[in-house]
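Here we start with a single chain on its own, the form predicted alone, put down as structure tokens.
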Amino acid sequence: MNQPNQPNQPFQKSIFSKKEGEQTSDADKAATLPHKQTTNTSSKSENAYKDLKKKLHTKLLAELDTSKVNNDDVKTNEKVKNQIVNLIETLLTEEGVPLGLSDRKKLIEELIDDILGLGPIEPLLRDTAVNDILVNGPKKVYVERKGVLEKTDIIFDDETHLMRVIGRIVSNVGRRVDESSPMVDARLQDGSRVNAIVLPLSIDGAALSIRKFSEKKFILDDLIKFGAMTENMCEMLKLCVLCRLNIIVSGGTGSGKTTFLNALSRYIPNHERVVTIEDAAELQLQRDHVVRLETRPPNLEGKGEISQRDLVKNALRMRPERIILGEIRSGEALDLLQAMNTGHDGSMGTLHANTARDAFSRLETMCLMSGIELPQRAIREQIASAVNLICQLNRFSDGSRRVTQIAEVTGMENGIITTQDIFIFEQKGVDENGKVKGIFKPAGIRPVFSKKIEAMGYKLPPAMFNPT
């Protein structure tokens, strides 16, 4: 950020930090003391300094108009933020703190982040590097970066300085979390997703936890270059998408599914209608004529709750010639399975699953959850004849990510869903730097759907199905 301008009245001494050239005060001689003491001079001035944080935080709110610090463009807008500097340098010079050049942009730049953006975790939330950031209490916050968690050196204030960042997110999407509603799904304004969960459930103070969302948007090209995938992999499904399969994209948590989803999506053809339904808005589709639909949790009432079970009965009167769920939690996982068998093909969804075995026993525990008594047969035949491909995602122990298994659907059999392996990842062990080793290998059979694919206008080369 600019170097603020300085004030009239020039400040000589910090009681944060000694500048050069000042006399040695009694902070540094304590330092020749025994340990216990230099502790007890080093609390009261990281005291001094929260008290005095604290006092021009209440007043900046006091001074500035709150209406256009919540205003989404604020964080860009050098104006508000000018305004801002103006106003903490008059009134520091107000209090008459000594405060030394490096505490002064420490302080400044704080309370700028606090105002208008997300307090001590912007600085992370700027960082391209950081794909999640957790928040267990005010006191331990974690990031991951290239798929492995460690420990940062920010903190919160306190509780209370915890609650007002995650007011701040939940309220920008019109949601609550307190007491009464400890838990809450939300998003940032670049797509983010946010979970957030207080006290009374949250023994050890309020966990925050936001997955990040890149600003390139990827495609199935960029996955190969990761090592996530090949080049018949790719080809195969893109032409999957185009010809309107039906796709479910199974992985454990963190694994790539909605990045995967998003990247599956540029091959979506522009003239079609796409129908999005997610609990929080995180998709980001690489098409133009996309309808996003979010869920609406219950008022203090209990009332007035939108579920994606009634989502996706409205979106079937929207004319959508594709669904797509971000991730199948429940009930609704019979409605899309419908919508899927009754003309809209090439619909998409995501579902937490290990294996693509495990997604197929995972869809039908949700159909039971529709409440709808339907028996075993007639929702194994439902998804039989609904789902075309199920792409298996996985996370590594040293961080990468693989699409480590591409199955088709093939039928039913003695009352069991029949599918075969297109494409597997067969893993040989990790190398001397923990890297995991391991090839993509093409299972040996032409799919069954290469027939609706040639039926389309398109060819599957034979040589992308030879195993190597």
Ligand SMILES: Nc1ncnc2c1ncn2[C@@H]1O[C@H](COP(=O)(O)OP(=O)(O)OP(=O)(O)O)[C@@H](O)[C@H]1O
Contents of the next structure:
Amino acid sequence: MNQPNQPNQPFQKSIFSKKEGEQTSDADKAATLPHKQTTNTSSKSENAYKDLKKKLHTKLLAELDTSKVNNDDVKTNEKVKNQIVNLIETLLTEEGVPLGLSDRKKLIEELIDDILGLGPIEPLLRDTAVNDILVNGPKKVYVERKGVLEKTDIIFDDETHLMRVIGRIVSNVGRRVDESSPMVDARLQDGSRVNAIVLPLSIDGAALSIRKFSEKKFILDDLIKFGAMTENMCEMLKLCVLCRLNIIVSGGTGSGKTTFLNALSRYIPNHERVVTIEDAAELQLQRDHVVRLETRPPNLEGKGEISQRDLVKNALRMRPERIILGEIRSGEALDLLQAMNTGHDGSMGTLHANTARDAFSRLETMCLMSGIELPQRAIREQIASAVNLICQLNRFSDGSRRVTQIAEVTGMENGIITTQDIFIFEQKGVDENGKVKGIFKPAGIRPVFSKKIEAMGYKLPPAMFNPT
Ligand SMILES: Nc1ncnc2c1ncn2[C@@H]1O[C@H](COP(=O)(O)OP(=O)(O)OP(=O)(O)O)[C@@H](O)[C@H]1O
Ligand SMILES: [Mg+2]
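Moving on from the form predicted alone, please list the structure of the form predicted in complex with the ligand.
Full assembly next; the chain just shown is listed first.
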């Protein structure tokens, strides 16, 4: 295929398009958009389009230096992109298939996305309004926009197409996905978090979940603007971080825990040394002096795993002033509590729980997962003396996220950890547009930790705790 490029034939009638002046039916529209769901009437032209695309794709791969294609720099390299466009044009001419301008443009875009990017979901990755991309098998792609999940009309050609895209993602981080290794965590070049789980574990086809990396680093003031908390809560939280309270951020999936933790970290004084530990590095701590550690999964022989526990233990040898655990999932909970109790105050971590009370049960269970046999009472004592503050986050039906409870741990009574609320969010139904209504209420008490804050020369403004 070393022929020179043939000129485009833009005025040729497309086999996929209507005659000029003819009305375009919905089915035709769908036929020109091969990633979209179509009706039966359009399936013939859709298949023809698919076949052509497949043929060109195979030819393109054969023509291109694939090692170059796997290089992510290629994505931004306009020169390579132009070369591929020229190659597609030449192949199209060779095929001699009449193709209208819009189909030609669409086909080129899709092939470029397939060759250089992540195929049909590439436009979603470019769409800054999309937070999450959730693929349930080749024919169902959902996104989360402004906190609300919606189904898109994007589809993959088939399971093989989806697997090719997943394969590209995971091979970029030196991993593979197949029947023998059917679950994998990975990251896109831009830092987006990816999980893929494939057949036979995912019964109806491979499932791909992408939490997109947010370019925008939210600060606590942004969260006030979003209505996630009040200024009073924010002022108190800033002092709590500055004055080295140990903080647990609790919430359900996608409730904003990582965003909140990032925003809190801004108030850690710059001279302090922070070590972060995560399964998939997501935290973007807004500071200079930080060492980021990430776990390593076991290799194909099941060896070489480095767990969060290993990393917490290692972190303690790195002279950290604070340790931040992106997500406490298991036995590392005990190591974190011990670290909090032994001079690394100001440490923080997030965990999945639906209420602050649940968060304690989760912590307790996770401590037991460490394999160190401790009586329940001893674990509770560790929790009670280590944790100062629990911030509970919730995601509401309208997609909004809020800090729904800030509680401080006050001690132990009769073997039970005692807490007192400092702020709570009281929901007052929803308005006519389905938006959640409610108020943030200070409990009106002076927290026990205010002594620590005062000892460090700061003061919580008393007005902050006036009940409204
Ligand atoms: N207060 C907020 N208001 C609106 N959007 C928010 C808010 N906090 C976070 N988000 C957005 O919600 C999405 C999920 O946030 P984040 O990753 O922080 O949640 P998470 O609780 O850590 O999720 P996971 O449980 O999956 O780790 C992100 O796209 C983020 O930008
Ligand atoms: Mg998170």
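Positions refer to the first chain, counted from 1. It should be emphasised that the depicted structure is a prediction, and the values quoted were computed from it without experimental measurement.
Within the set G399, S214, R446, D358, the hinge between the two rigid parts that rotate between the two forms is located at S214.
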